[in-house]
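This document starts with one chain, in the form predicted on its own, laid out as structure tokens.
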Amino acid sequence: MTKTDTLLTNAIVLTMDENFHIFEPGAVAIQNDHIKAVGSQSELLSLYEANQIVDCQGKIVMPGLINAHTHVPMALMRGLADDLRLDVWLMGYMMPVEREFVSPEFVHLGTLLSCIELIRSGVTCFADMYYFEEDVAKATAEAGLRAICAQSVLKFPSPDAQYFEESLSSAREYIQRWKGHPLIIPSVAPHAPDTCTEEILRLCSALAVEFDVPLLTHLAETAQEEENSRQEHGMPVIPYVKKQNLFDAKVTAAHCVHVDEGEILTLLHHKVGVAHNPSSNLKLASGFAPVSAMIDAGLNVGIGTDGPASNNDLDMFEEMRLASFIAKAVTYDPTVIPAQTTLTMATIMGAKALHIDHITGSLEPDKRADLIILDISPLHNTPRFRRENHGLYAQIVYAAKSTDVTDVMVNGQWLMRDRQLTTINEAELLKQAENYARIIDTFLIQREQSVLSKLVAIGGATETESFEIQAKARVLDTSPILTAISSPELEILHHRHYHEYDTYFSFENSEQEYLRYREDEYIDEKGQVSNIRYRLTLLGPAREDHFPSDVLLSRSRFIAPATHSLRFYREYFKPSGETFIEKDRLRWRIIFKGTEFYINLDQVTEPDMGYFVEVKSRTWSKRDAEHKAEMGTQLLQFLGASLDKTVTQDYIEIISPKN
């Protein structure tokens, strides 16, 4: 007889490989980290004597769950935000408090808590990709569990680094040093079309072929994206990547959610596996991936479940029921992805598109010992009635809980018996989620009673301030307004033409701040629109000082780049109000005796006010200040603009004055 560390006995062997096999009784002989055999257990009893011997009692056993696409680090966030789009979740809540707390220490604890939760609900695998992953690695092979983890890389600044150039020389090292591991499969990730350049998914795809690793990204997530994709690249988002070599790589790409049938086979051409994910798409209204096409193309579907934040469990016992519920109620057939084909996307078909078919995801000889024991005993999995084999995989699909996982092995080890963890020591570790959870709260309360912090924390806001000298008066005729501005004593730095579409947020908490969101399109000479640019201006206390003839020191605004749509800040800013003003801007940049200026000619349309002529100057001191005030006086009176109709407010304050 053949030693052997350990054989498994008095089971139903599910296999998951190719022909389905199923061995009632069965048995599993494991030989260090990998399987030795497995068949009905007369055989391997006749042909193995082994070290240890285990009863598994009638359950089943069967290959560990895979869960194709997650944020394991992202447990310490759940619950966080809910109830929100993924745009306004992901840029206005999660991003902002990433930047502030996210680092080794915090990726390392979320990991392992994810890992707690996995291997409870009979995950042996997983992909993961998050910021400092090599932290997420090393926490995961702690815990003991198998996973593919790949460094993101962003065009933005995140909390790993500032630069993406930074992040992908991380990813170089962290590959270099992790090839090989006989648990983790270091790869690279560029987070999505949307938030990377075309560089980054050019060099990521290069990168990752040169170590011949996986490459993680989400694709085609949601309507918005495919949308922004045909504006700003003429094509939606799969031939877009498709363009920037990224399927040159082993991608596994997260969601495609949005893809007609020409793009699943460009997917198929290129080997492309897919992460179906879902809960999270119907939690964030993504919408309703088309899984039984894919399939039926003969694309490889695994099934995922997005972070724990955007989940909020890490359950593959739910996200299979979900997937298979989900297909048929969207193609009105009950037949399609039955739950045996479910089952396969949660094992082998899973594995295959993760690109790691042959290391796990079925009971096969050679292959690791990934796998868990299942008792489908319990009352809600009772009777098993036993006329065909499929009635299994109904149990398990539509029935079975992550709770009846009694057992976990990965590699050839236990990392969880008779429902008790091997590895990892749960109560210390919920205490060091809940200090996080009580510091964030802070930081987001805090957060959340300033307009400027919130500003600030979606990024890209100019937080500097100076001060500003403003003059403005009604203007009844132009004319004498554009003859002075040609004149000689004026010397013309450059000249704009604008059309302005402003929506001004206020707040019930604020009397003096607005938030106001502009589109600036720019006419050129032909009368057409040019470029246009979005920016979001934080108007602060309207009055600093005051000088003779109603000149207003005023502090400058804080501007930020308007990046996302009015529809994102309506939600994230929660305004207590809005109102929108229209106005045509010519612009000069001048010298005026020494001193330079701006001055605008407004015509307010929308609402009809008429026209205004504005001069400014930025000042940085009192002194300064006063002379330029003097200075705008004269240049107001210069332009012929009468000094009893000068005006103080902004045209929001005309329009709305708040009392």
Given for the second form:
2 protein chains.
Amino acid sequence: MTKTDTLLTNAIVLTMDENFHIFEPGAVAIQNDHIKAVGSQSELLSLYEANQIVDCQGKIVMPGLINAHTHVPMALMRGLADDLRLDVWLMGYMMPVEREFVSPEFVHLGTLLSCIELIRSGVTCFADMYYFEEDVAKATAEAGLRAICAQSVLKFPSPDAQYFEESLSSAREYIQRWKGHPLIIPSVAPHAPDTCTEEILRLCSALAVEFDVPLLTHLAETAQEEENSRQEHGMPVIPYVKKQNLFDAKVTAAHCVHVDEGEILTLLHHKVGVAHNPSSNLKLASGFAPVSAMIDAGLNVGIGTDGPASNNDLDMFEEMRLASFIAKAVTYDPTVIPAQTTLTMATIMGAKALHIDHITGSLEPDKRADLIILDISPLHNTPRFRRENHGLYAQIVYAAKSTDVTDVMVNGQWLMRDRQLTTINEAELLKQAENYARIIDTFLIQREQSVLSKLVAIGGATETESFEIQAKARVLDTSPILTAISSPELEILHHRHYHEYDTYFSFENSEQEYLRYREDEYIDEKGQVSNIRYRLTLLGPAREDHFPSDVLLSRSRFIAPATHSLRFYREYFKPSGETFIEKDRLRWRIIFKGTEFYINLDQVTEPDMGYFVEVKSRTWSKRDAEHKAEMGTQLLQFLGASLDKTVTQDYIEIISPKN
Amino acid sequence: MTKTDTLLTNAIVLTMDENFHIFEPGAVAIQNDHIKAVGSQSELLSLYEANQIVDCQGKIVMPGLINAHTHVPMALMRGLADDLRLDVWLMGYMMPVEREFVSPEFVHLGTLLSCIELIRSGVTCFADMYYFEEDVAKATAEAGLRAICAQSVLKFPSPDAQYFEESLSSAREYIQRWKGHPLIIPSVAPHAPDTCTEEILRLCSALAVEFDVPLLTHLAETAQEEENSRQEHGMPVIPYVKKQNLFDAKVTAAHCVHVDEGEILTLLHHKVGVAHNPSSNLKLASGFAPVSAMIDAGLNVGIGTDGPASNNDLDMFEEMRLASFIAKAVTYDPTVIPAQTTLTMATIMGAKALHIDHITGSLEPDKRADLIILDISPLHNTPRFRRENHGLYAQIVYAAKSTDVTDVMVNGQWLMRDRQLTTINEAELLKQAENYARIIDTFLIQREQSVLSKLVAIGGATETESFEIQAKARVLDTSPILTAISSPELEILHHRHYHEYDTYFSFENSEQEYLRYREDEYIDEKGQVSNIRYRLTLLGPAREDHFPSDVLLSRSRFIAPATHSLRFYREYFKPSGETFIEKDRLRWRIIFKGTEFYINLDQVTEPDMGYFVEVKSRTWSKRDAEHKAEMGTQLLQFLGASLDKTVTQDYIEIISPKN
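For the form predicted together with another copy of the chain instead of the form predicted on its own, what are the coordinates?
What follows is the whole complex; the chain from before opens it.
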């Protein structure tokens, strides 16, 4: 009799080895951190004498699930914002909150929370990429889980680095410190092709090769990313990153939603593992990854949950079911990705996709003892049909719930026994999580209350505090004005013709505030649209001061180039009202009696309001404003506008008067 | 102070009423079977004096979920067969097992099992259609759940009726007996457009109208059903059933996957409720229902699990999540079907879809007290962001699990308190379920062992025990044979020209058995294919007897018209090997010396084997066989075939010789 530490007996042992051996009743012998033997119960009982015999009571013993792609610290942002467009979600909520809150402490807490959820749901190994990844590694090691922890590198400032050189060098130091750890495989993660430069991709790949560690990244997640790659680099994402030598490293690529047959072969040729994320791809409407085609081609495809902020959980049982379901639906073939294949993806094939199948992913002698015990006796799993083994796989994939996991062992250490966690104090962490949620809530509530701060939050707004005097009058006949402008008393500095489409957002809580989204078509001398400018302007209270002859002083217009679509802003700012105005604008910059003015001759066509003439000039002092108010009145008169036709309101105020 | 039975306090009360009122801390007052008041805790505590005050400890109190489409007795067939084509699954497994096992006892047990799963996962009301539906109703009432129980009617023989008239009349009697029951709404379910006749649709509709009960059915589930409808009736499913007056009744139509805009408007016009079944539609690869378009159009769309044999569970939390996810993915718009809409679909909109929103679906005074308590404190639900109510809906739809349901009340009665069932003894039922699984397993194992019984199981095979004598020889030159056939010594009864494509399935466990799938193209006098016949033939052991000159007696060929595709049979029979043979066959029925024979002149083209001549004749006695063996030898010689070129093997045996 050979001595061993632990013998699991009276189990249905699903090995997930190459031949899908199942032993019932089966047993597993564990010595220290690794599996010593797997086989029938009678055989192992006759061979081994164990310090501890664990009676599995007819439950399933199988390899722990491998979550091939996640961002564990984001557990602290679960449910923060949902049902939004990807760009609104990311740039309007995730990134601002990350900029504000993500710190080593945040990352440590978020990781521990996720580890609890992962252990409870039968995950023994995961692949993570985030900021402050060394703190993810520390917390994961504390929890006792196995993980590939990859330090993110990207071209934008991130919570842990102002410039990419910082994150790259901290990735190097981190990898040096953690290489060889029994649980943690340190790694580097160039974030995605469109959030990295070519240089970042090359340097990250070189770093991973230098230390022989895996490299994690996002590839071909959205149609937009593909489109951008074609436009900017003249080729799709896969050949583009290949050109940057990314595939010199042992790569695991998350998503791969938008890849064609040729690209699948490229991935195969370079032994790239794929992490398929069904929930995330559905919830964020990224598309349907060609999982069946990838598997048929021979790619190793694992299954991931993605981060808990975009899923919104870390439940691999749910992901398995979805992986099968979605593959069947998109191919219109219910035989595709059967349950056995799915469980393979979530175990040994996931390990292959992460390039760690020599360590984990199946119950085989000499592999690390990473396993779970699953109770299939609850009613939602019954009855059990035994005439073919496929029934067992189908039970696990199609009917079992994550809550059926009763015990989890990683590296020979029990992390959960009979649903009790052994390494983490859950209650205390939950309190801390709620505290974070409170301060993030407060931060967002304050921000949501102010349109301005939401404008600033998305980064583009520039605080241009411009004071302007302005006077405006209705015009019935434009020809006298055009004649006056061409008279020698005005010096024309330049002249422009615009066609303007203005959308005004109004807000319930703000009586006098409008946000204007303007598309400014510049019409050239041939009458063609030769350029379009998109601008967001926050229109504050209309007037600061009111001079004789209805000349106004207006101020405080925050202006930002509108880099997103109207739809983005609509969803992000959630206006209570919306008004559209279209106008044709002839604009002159002129000098009148030594003072510079803009003259706008507007024809408001939608709604049909007729013609208006506007004179404007920037000002910075009260004295200057008073002088320009006087000159503006004179200019209006010179242009032939009758002073009893002056208008003190903005077009939007004429259309939708506010009380 | 008004007296009331029960007051639920200290809850987050999600009313799901028209204005989505949420009370926190909120309370619900319950009197007898109905809700008396819903509101803030302080208000209700000041108004009501309760016999029982239930402290909900900060959990969510909300309307119970409504499972809008299921077949509850099929819990006994969960996991019986998965990852198969719909027709293989249905005709190869479900229907044979149903024919064999479904009885009132089976239905009663299956229903109770499902009721446990439904209660545990927070369902208070469901819509069911199956056989022996009165027994479903009895078991459901025992369990204390609310349900619409609809007796299925279809044109095929079913476990509870040989002819549809029987199920229709038992539906009538059942409805008469149960109308007015406090929990059960009896109903009738014409199964689906292509499993019913026009008459069945009309009569079922008339029956539902006569008793003013809802009518349940399946509509537009698969593309095949749509295609069949267009071919057989010249119109899609929706207008076809409308023409049969189906929509005179209060209809709830399950699936509606393949409906266009016009059909959606037809459904809307006739107030048809829709039961969307995300898991089932995915798993069976039926397609993606246009849920977002249906909701936008104003249809009431509920959510269903479909039967536990095709899902494989009854978990409405999973279905809710999927309903949102899938709608986002197929529209490429992550804002579509947000969590609040989904929870509405699973509660009050589901009630509207089932035409019972006056009774249940929301927490409002005078509605029945159908509610659940949900614990959102487990880690997978945390943290909770409170800045907008949407967060609560998102938590429930995207993160909560069915196992978070702690308490369930239906019609004022607790069915589960703190996860303990109050009306059903689970352990005993589980034992009975395992017994059923054993005998079903045995039945299927026995069936699977015999190709013949699988052939018989799918209904089409006819046992034609035909004995044939046959003799065959290789032919180098066909012209002497053709000359001989046209000689006056043969009387030609008829002549045919076929092109035959034969696929032979071979089986590991069967040394001498082949199943042949033959496509017989009949070539007319103009050389055109004028008809194709598909046949399945079970080729038993090749010879029963062997006469001089290599004349054989073969027997026992079970023949069935092949009404399904080759792919169907391949999946259904799971052959271990497959061989393809193509040949051109000239066939004559002749009389030679007073004895009737068939002569086949075959050119085997794939694989290229050259020409063969075959003479065959049916026989029923040994003496007759001996006589015909002698005559056959003479006929072969007469045809010019050399007797040293005789062949005793079938073509398949020449190609793939078996040891």
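Because the structure is a prediction, the values reported are computed rather than measured. C-alpha atoms forming the largest set that superposes within 1.5 Å between two forms make up the rigid core. Positions refer to the first chain, counted from 1.
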item	value
Rigid core superposition, residue 575 Cα moves 2 angstroms or more between the two forms	yes
Threshold 2 Å Cα movement between the two forms for residue 632, core superposed	yes
Is_shifted residue 338 between the two forms (CA, 2 Å cut-off, rigid core)	no
